[in-house]
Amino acid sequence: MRGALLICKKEFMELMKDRKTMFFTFLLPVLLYPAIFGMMSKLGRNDEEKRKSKASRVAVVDASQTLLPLLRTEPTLFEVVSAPEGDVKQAINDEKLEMQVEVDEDAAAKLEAQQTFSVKATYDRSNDSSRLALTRLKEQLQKQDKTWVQARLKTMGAPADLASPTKLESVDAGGESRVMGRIMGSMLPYLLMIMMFAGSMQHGIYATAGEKERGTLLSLLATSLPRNQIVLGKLLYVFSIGILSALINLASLGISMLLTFSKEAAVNAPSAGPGMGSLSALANPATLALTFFLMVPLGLCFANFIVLMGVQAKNAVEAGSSIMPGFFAVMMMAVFSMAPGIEKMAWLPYVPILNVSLAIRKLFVHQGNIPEYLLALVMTVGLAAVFTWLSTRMLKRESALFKV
């Protein structure tokens, strides 16, 4: 094992000589995520403030003048504009107005006869301003409906509570931490897989096929170190880079999310959503430790695959081409792991790599299943051992080492 540690040390010393690679691998993620989240949060707040401070442009078709006076009494919420010529949907898509409201022609007569009349709202669901206009209309209609109903009840001499026989009071059994746990549980495996594989790939190619191209592999093989020690050393280096890259990216991402959510909560509490309390409740030592224990053998699997492809490639370009299908496969599995409802699939705990995503997902929603966790851990460790055995055997083959 001493020889493997020497090889790993050699690779790290070569890495430390390249300041640009050190910056992009370890320092850039620390600076990138706070900048991205800070910019997104600031732009989001500014955009929301602008939308809320601006009246929604609404075209109203109301021959009976039933709702038009109501909308005109709220100039801070609605700006009544003329109905557009041609296709109203196209006008809304072109952002000439946010919404068109069409009221029954005989709405006033129906209201007088205590009948229901219909209101048709045409809006663009993909546009935030248009959705805000619809939300404002619903709120105003709810208030006006209550006023009309109370007036009808008063006319009949009935109590106002007659219109509301029940009062629903909801209690959230899960709490904010469970909501945030579902979000993090679906995103975290995806982020970990992509970050570990991407972080290992470049350095793995450099340490294997790149060493062939530089001509230093022959010098390394001429030493007294056994070949299995050489491949284990390179494997340890690639694995360490992948783990470090994932941890640094996730730490920066987590801190950025904490700061962003806590700032949002301070500005717009309690409507800002899950804040620092719910996130810190998820990051308990047991959950993080169990997640780390699962990611170690998974990272070893990725490192083994990268080293295996790099060892048998004749140059860095071929190594990259051989590794890329594996990267796409990992990305597809990571995306699949984010799909809703996958935790209900009975066969998923028996699928390598995907069972790791499932186990992590359940850990973060406090539904950890010990048999499923152990099954994922054992299968991933076994897969890593098989890849390690294959990599060691491949390095002993002259055809792999001296492929041209």
Second form
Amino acid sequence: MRGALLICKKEFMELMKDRKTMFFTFLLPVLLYPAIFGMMSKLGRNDEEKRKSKASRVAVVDASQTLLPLLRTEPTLFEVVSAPEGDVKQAINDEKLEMQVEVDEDAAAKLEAQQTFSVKATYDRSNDSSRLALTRLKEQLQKQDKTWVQARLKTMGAPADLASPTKLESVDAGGESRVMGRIMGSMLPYLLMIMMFAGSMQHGIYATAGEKERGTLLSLLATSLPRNQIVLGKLLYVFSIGILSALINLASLGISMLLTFSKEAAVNAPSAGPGMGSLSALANPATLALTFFLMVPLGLCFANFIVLMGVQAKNAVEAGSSIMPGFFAVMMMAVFSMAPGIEKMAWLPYVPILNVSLAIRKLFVHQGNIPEYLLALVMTVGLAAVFTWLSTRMLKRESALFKV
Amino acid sequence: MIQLTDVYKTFTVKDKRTRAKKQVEAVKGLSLTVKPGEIYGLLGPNGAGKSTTLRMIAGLMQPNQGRIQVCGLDTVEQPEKARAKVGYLSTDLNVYGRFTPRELLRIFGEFQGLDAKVAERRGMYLMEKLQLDDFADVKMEGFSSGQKQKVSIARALLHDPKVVIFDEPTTGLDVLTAKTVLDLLRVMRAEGRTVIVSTHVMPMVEEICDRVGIIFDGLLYGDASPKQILDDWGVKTLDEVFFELAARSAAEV
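What does the same protein look like in the form predicted in complex with the partner chain, given that the last one was the form predicted alone?
Up next: the whole complex, starting with the chain shown before.
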């Protein structure tokens, strides 16, 4: 193992000599996610604040004057404008107004007769401001409906509760941590897979096909180090970079999300805790440890695949081309693993890589299944071992070594 | 000591046009012995099998048939132990541009089982001998080919190998650097090391080699002192032996 550690040390030393690569591998993710999330959050908040602070421009066609006075009493929500000449839909699409409301001509009479009258709202579903106008109208009508129903009940001499036979009280048995666990459980395997693979890919190519191309691999092979130790050392390096890269990206992403959501929570409900539920869902040590134990062999599988492809390639370009299909396969699997309801598929625990996603997903919603977890672990370890054996064999093949 | 007994090496090559695979015999039944304190020159045109032979001795390739021993160690059965006795240098080998010579020599010393400090000390001694000590802490990415070759020589000799294999050690070097390399080869002979060198530079062969073998079409000719070969073939230069062999080969075809 000494040889493998020495090779790994050499690879890290080489990496540390390249400041640009160090920056892009370790520092950029730390800066990038907070910047992206901060910017997105700020832009989103500004846009929402702008929209909310502005009254919706609404044209109201209400001959019986049933709704119009009501909307006029809320000048912060509605700005009543005159109905557009020509096509209403075109006027809304041209953003001359957000919505047109047409009320039945005999609405007042129907209301008097305790009948139902129609209100037709024309809006643009693709436009946030237009959607907001409809939401405001719905809320206003809901409030007014309640008042009108109460008035009708009073006229009839019926109790106020007549229109509300049930009162629903919902209690969340799972709690916030379980909700966050479900979200994290579906997202985390996807993020980990993509980050581990993408993070180690270029380093793997540099350390294998790149060495061949630069003519330095032979000098390593000419030393007294056993070839399997050289492969193991490179594997260890690629694996470590993958894990490090995934952890840095995740930590940065997690912290950025947490900070963003905390700000959102503080703005929306100042009394609410700053996203503590998500924190507790993430910080469960047993869940994190079990996830890590699964990610280690998975990371080894990825590193093995990258090293295997890198060793058999003539140069870095060929290595990149042969690794890319593997990356796409992992990406497809990662996307598939996010799909809702996949945990119900009976064959899934027997599919390598996907079963890791499934096991992590279940861990995060506290539905961990020991046989499924062990199966995923054993299969992934087995796959990693097969790839290691193949890489070592490949580096012993002269046809692979002297391809350049 | 290096001992090759009836060594064969075959490669499978693919014809790009016909897509057919065929076997090419690069080395055909080669036997030779190089003793300690001797410089053996391996000559031959491009593609004759020189580099393949040297790579097999260095343990980078395995023979299909026959046996290669380095200091009594079989290169197939005990590859790591055999490689530990060898210092290998080739034009195919490059240096790690991101490292300084000091760092590279320390790392390679550790690969060869030396303590990091010992490796660095020995590396610096070799750098001084090769007149490159002023550049010991400069990144090698900007080095000239001569400077890189000197660092490669230091890397090959770092672990004090009993057997030294230099594949075209003066290719691409200026006269001064080439002289430094030749002087170093003489020192190694004086120290009792077994040295085998391949080259195209005939004056160099006549100047430093104790014995010479000419590889042509995978077969070994000569295996005697340069003077003996010239006498045996009745020619004035080793180049003429090449021409004679080429003419014979053409006549056989």
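Just so you know, these numbers come straight off a predicted model, no measurement behind them. Positions refer to the first chain, counted from 1. Here, rigid core means the biggest group of C-alpha atoms that superpose within 1.5 Å across both forms.
Each of the two rigid parts keeps its shape between these two forms, while the smaller one turns against the larger by 11°, per C-alpha superposition.
Relative to the superposed rigid core, A63 shifts its CA by 4.1 Å between these two forms.
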